[in-house]
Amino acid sequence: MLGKGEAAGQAHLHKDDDGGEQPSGVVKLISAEGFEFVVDKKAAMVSNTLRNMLTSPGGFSETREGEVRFPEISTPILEKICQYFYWSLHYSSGKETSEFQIEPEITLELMMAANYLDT
C-alpha cells in the first residue's frame, strides 16, 4: 500500500491509452481529502463493492481507470480499510489467526465504511 507521493516500488508498469505509464495489478483509492492509496488489486477485491466496481462490464470509469473516489470516507478510515484488506488476505487461509486491531474512537465511522464496501 502506498500513499500519495510514494514510489510504486516493484509494481509493474504498462502504457495507458494516453501514452502514460500506470502500475498494473494495482488500484488507486482516493479519500475525501484527496489522499491516494495505491493497493494491490487482489487486496481491493476483498471488498465486494470494489470488486463489482472494478470488474463490471459497461465501461465504468472505475473499471477503465483503476481508480475509485470515496467522497464520504476520510483518510484515516480509508487507511484502516486498506490495512484490513491486506490483513484479510494474509489470514484468509485460516491456518494462522490474529486479531485486527481497531481503535475505539474510529469504530462507528469504520463500521459505516465497511458496510458500504461490503467487507
The other form holds:
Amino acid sequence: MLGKGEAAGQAHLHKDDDGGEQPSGVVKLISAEGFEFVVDKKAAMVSNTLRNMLTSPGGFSETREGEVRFPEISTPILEKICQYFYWSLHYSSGKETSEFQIEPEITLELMMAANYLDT
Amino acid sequence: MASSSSSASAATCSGVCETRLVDRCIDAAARSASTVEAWRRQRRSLERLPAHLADALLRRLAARRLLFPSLLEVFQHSVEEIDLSGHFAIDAEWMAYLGSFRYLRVLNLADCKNLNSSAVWALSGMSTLKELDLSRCSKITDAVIKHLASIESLEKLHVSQTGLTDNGVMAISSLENLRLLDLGGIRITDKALWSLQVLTQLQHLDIWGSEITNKGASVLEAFTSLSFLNISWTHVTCLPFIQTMRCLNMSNCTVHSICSGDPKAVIQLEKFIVSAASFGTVPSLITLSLAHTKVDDSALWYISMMPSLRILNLSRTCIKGFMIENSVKMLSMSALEELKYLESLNLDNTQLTDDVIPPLASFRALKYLFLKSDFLSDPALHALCSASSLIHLGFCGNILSSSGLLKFVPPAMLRVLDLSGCWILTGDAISAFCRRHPVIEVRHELMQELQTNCSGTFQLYKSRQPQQVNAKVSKSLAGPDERIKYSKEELMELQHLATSNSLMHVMWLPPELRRST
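Please give the corresponding structure for the form predicted in complex with its partner chain, as opposed to the form predicted alone shown earlier.
Once more the chain from above appears, this time first in line as the rest of the complex follows.
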C-alpha cells in the first residue's frame, strides 16, 4: 500500500505480502482530502461495492481510470479501511487468528464508511 | 483523531471473514461503557448515521445493558425502531427522551413492568409513531389512552394484559388509522367492542379472554377489512359471516357457527385454530372443503371424526389414498368409512391410483363420487361395481379402454356416468354401453355425434365441471352449510377434539333428531 504524505507512526500492513500479482492489478482510492491510497485490486474487492465497480462490464469511469473517489470518507478512515482489506485477505484462510483492532473513537465513521462500501 | 494505540481485547475472533466490518464496528462501539464514552459526543456523526445502523447500534447497547436515558438523546435524529422489551428500568425519565425522537416509527416496551400511564404522556403528539407495544405493562391503566389518542399516526397497538378496562378501550376508537389492535386478556364487554366498530381499517383484532358474547360478536361484521380474529377463551359461539377473514382462532370456545348459519356462505379461511374447542353437536359440520390445500392422507383420520359429514371435497389436495407405515402400504381411504352419512366425495385432481380405489365401494351412503384424474384406469372403474348407493360417478380424463367400459357392470342406482376426457374410448363402445344401460346418462365429448346417429334417448350434455353438481347437492340439503377450509396444521389441532369432547365419539342426539337407521 503506497500513500502520498503518509502519517507518522502508522504501522502499515505488509504491502509486498501478495507478491506475484500483476503490477497493473492496482486501484487508487482517493479520500475526501485528496489523499491517494494505491491498493491491489484483490484487496479492494473485499468491498462488494468496489468489486461491483471494478468487475462490471458496464463501464464505470472508475474501471477505466482505475481510481475511485470518496468525497465522504476522511483520510484516516480510508486508511483504516485499506488496512482492513489487507487484514481480511491475510486472515481469510483461517490458519492464523487475529483481532482487527478498532479504536472506539472511530467506530461511528468507520461504520458508515464500511456500510457505504458494503464490507 | 485516529490513534495508533489499541487496547488488547480478550475477545477472540471467530469466523474471520464472515463477520463484516460494519458488524465489527457496531461490536466495538458497544463493547463497554468506556468505549461508549469515546463516541457519544460525536454529534455530527450521530446525526448522519443511517437508520438501520442506528437501530442496530441501539439494539446492541440495549442487549449489553449499556443504555441509560441521556445516552438515548444521541439517537434522536437517527433511530427509527426501538425494542426495549423487558427492560425493567424504563420509567418517566426514559420516556421523556424517547418522546423527542424525530423519526421513531416502532417502539416496543412490552414487559416493562415499571412503566405507568403518566410516563406515556411523553409520547403524545409524536407524528411518526406507527407501532407501539405496551403488552403486559401491568401498571398501564385507562389513563394512558388520553395520551395515546393524540398519536394519530398509530397503526399497530398492543395493550394486551394491561390494566385497561371498558372505558379505556372505548376511547381507542379515536385512533382511526389502526390496522392491528391487540386487546388480549382484557375483560372488555360487548359495549366496548361496539364502540370500536368505527375502526374500519382494522385488519387484525385480538380479543381473547374477554367478556364478549354472541351479541357483541355480531358487530364484527362492521370491520370490513378484518382478516385475523382471535376470540379464544370467550363465550362466543356464533360468528357473523366475515368475508375477508383469513385466520380465525377459536381455541377453548364452543363453536356452533362461524357464518351465522348462512347456507350459501363460502368462507376462505387459511388458518382455523380450534385447540381444545368443542363443536356443538346440533347443528354440526355437514360440509367440509379442503380443496386446493396441502392436506395429505394423515388428515383422513381426523376427518373420520366428524360423524355428521355429508359432503367432503378433497380435490386438488395431496391425498394419495395410501400411507406407508413400517414399510407397509396401508390404504387410507377406508378411514372415511366411519362417515355413515357421507353422500358426496370429491377427489378430482388428486394422485390416486387404481389400487387405492376399492375401499370407496364400501361407503354405504355415497351417492356422488368424483374421480377426475389422469391416472386411473379400468381396474378403478371395476372396483366401484359394488358401490351400492352410487348415483353419479365422475371419471373424467382417465385412461379407460373401450373393453374396460363394456366390461363394467354399473351399480344398480347409477344414473350418471361422466366420462368426459376419456380419449381412448371409441364411439362404438360408448353407444354399445348406452344401449345396454339405457337408464344411465353417459357424458362424453363424442355423445353429440352419437346422438345424431343413434335412435336412443340420450340427452346431450356438455361436460360440466363436477363442482356444479356439488352445488346442486348442497342446496338440497337441509341444515347449515358450513364450508371451512383448513390448513393441514390446523386440522392437526382438531385432534384435541377427539380426546376432549367425547360427544364426537358417541354422537348422542336427542330422539327427534335421530335418523331411522
